[in-house]
Amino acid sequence: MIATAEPAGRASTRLSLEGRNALVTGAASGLGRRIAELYAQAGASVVIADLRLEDARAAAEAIGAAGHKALAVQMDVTDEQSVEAGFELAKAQLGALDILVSNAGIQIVAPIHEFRFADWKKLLAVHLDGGFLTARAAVRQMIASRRGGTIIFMGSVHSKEASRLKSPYVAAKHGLEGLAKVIAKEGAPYGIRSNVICPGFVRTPLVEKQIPEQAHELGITEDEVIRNVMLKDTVDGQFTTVDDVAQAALVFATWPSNALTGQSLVVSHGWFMQ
């Protein structure tokens, strides 16, 4: 059950989601597009859901060009009546789910005594909230269906230990793998498995905003922000990429029973190691 590691953009699809349904929240582009994709390519029928209809389209298109089946949904994940609407949709369309990858997210960052409450509040509201509105949906889906499923998170090194600058941010993250315990615990009579992936910097377009704005936070050039702030504790000096968070998403997906469950798995290049 190991995914062999192949070159960017040549991940392996030798783990089968044939015949299966996956949701992706945040899914027009970054790493829950990428994750659509390779989920597609190993069988399942995919839900591209994002805030941004047009960009979800074009990324379900490109899916079914590729000769998978794909469907685009627009799902503001902060919106109980938005994620009801999207999950009811999607059953419509493609049958139950099997599959959920909860991975909408956001990033602000601030010193803590500067940062406005709003933004804390818009920020717990995508990543928690948007957690717990998703993973219910797909719970009630999962329970009625009889076949049970996967509930993924996408949390982050910072579920594991703190950065300056990022206080709603690491505590969402750390709420998340709260969440997928509970889940996990409750979800096991049904044959529901939860977890949560914890990547390291990976550059998509949320990573590349940061730099100019911790470059000026903190006094230092965006070059010193990558090099002494993002990969400086990795083993190798290499932002994780896409593909390998894919990857990591589709061993999660692809697991056959509850002996993988209420776990987080660190994707970082060793930045942090348990």
The other form holds:
Amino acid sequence: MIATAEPAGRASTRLSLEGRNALVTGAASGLGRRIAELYAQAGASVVIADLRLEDARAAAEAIGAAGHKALAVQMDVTDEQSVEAGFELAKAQLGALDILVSNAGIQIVAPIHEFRFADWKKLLAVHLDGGFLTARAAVRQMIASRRGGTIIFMGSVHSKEASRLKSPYVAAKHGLEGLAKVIAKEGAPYGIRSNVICPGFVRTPLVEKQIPEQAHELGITEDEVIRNVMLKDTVDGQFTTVDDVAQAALVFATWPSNALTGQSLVVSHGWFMQ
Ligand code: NAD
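What does the same protein look like in the form predicted in complex with nicotinamide-adenine-dinucleotide (NAD), given that the last one was the form predicted alone?
Once more the chain from above appears, this time first in line as the rest of the complex follows.
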């Protein structure tokens, strides 16, 4: 008999989410939408949770039209009741969750001496309150189901690095790394894993909006924002894509053991190297 490096049955060449239920927040757009699509293609039933119900419905319908199962749920991740109600609805329709991607996010840019306190609180509420409320709801379902599961937070290179004009965003994205590590420790006895994906710049609506705003704040052209701010430190001057990030989310979701927990994976064309 030939010895293999991996125990039989653990590693797989096809990443399947057959029979799993996944909820993705902020999935009406950008990264969340692509992750939900890829999860559905891999066999999962997906919940498109977003503040914007019409866009969430459109995303769910497109996934349904491709022959997969998707449910649109209106959810404000900053609101405890809205999160609890959304998770209950998802459970009633699909059964307990196996995967949460806590992805909903916003961006507000300004220098710290001009940053409005209301904007600081708004941004932290979406990223940090949202991360906590959705992870808590998911962990409760995963413990009760006794099936364990995976929590994935959408961090950023800004979980590792700072940029000018982004004080609450950088603080929040660093904070998500801490939250993910705590959940990795508390979740381990229940088979719950927790990790962070840290993308570089991806041309989603969140970034398209920022390009003219940064140009205005920094007094440079939009092209200079792209070349000299956003992609300056990448190895090849390339944007990261929604597909790159979705693929990383699929790897985390399909990982079969606690070997991969409490980690962050930077997907950024080398902008940040660990
Ligand atoms: P996007 O604007 O395309 O999508 C964000 C989605 O979040 C939208 O559909 C929006 O309706 C939803 N949302 C906002 N506030 C919400 C709330 N309170 N409750 C529920 N949903 C809400 O942006 P994106 O680029 O796809 O960003 C997704 C995540 O990825 C964010 O957390 C962002 O910080 C992170 N990220 C993005 C980039 C990038 O370059 N695009 C890089 C690193 C990290």
